[in-house]
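One chain follows as structure tokens, the form predicted alone.
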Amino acid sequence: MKRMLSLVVTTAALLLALPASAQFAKPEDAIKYRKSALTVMGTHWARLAGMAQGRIPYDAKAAADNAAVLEVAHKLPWAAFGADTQSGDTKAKSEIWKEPAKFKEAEERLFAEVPKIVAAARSGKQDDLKAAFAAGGGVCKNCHDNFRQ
């Protein structure tokens, strides 16, 4: 597990530091990059939101595991909501590019809510990820609300 982490992380950190045009060479393939991004992100948050809310048994070790996939997942589909990437299969809304500073409101929510749902799922204590799930839970729900069909 440690070394599929390393991998996924390091190949990562290798996309993120791409320029988003030299990523993607048809707006295709931005666009399934972005939902197989957006499905690894999806799983491992409902797996920390299943712990936190009880329908899902609390395992530390497993709490931690999803967290650092969450960690560097929700970083990753936002490269590939480019122009060219507004029609396909998608259900991405026209919102996200007729209302970018909104959209980019959404992401940086995310992005400040994410280290904190890290932070508790590795302390150990479910209580700790009842709470950060409390406080931020919400951020996905928001965007899928404003973005997505």
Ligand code: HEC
Second form
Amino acid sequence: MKRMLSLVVTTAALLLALPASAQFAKPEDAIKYRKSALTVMGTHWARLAGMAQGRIPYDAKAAADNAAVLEVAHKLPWAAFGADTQSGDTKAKSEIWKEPAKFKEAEERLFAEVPKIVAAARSGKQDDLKAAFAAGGGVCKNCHDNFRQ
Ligand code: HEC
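Now show me the form predicted together with this ligand; what you just gave was the form predicted alone.
Every chain and every other molecule in the complex is listed next, the one we just looked at coming first.
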């Protein structure tokens, strides 16, 4: 049983370490995957932003629940931007592959801000959420302006 478990863990670790392109059978699958992940991330981000700004009634439990999804979802889209996914049903700009360091930097900014927003959403205080969005709410636009059509 223990051996079985360690095999599962090793396999999972290997899968995570594989390059993105190797994880998708076809480029279309990767594009579909990243758009779905972005939609999920965007949905829960928008609910939190709405609560921060008072457009949606503040609810501490709902904030924490949305934060839990955002915490996982914001990590998902980026492995699906392999070099073979530049064309198709996508709004991704070619700059993503021409300026990979700049795209990576925009990703890193997201990774820096989301944990702060998640922590603020878990504090149970609307003011914390408001402050976190005021400070970090621009991370999406920062990337979209340069890398999305
Ligand atoms: C590092 C760059 C980057 C960051 C940061 C980023 N996005 Fe995007 N986003 C993109 C790109 C590129 C696309 C276009 C993807 C495609 O069409 O293949 C996109 C598309 C989307 C879409 C449309 C998905 C669809 O179905 O076509 C939504 C919604 C979205 N982003 C929301 C967000 C939100 C909300 C944030 C901030 C929490 C965010 N994004 C942060 C790069 C980024």
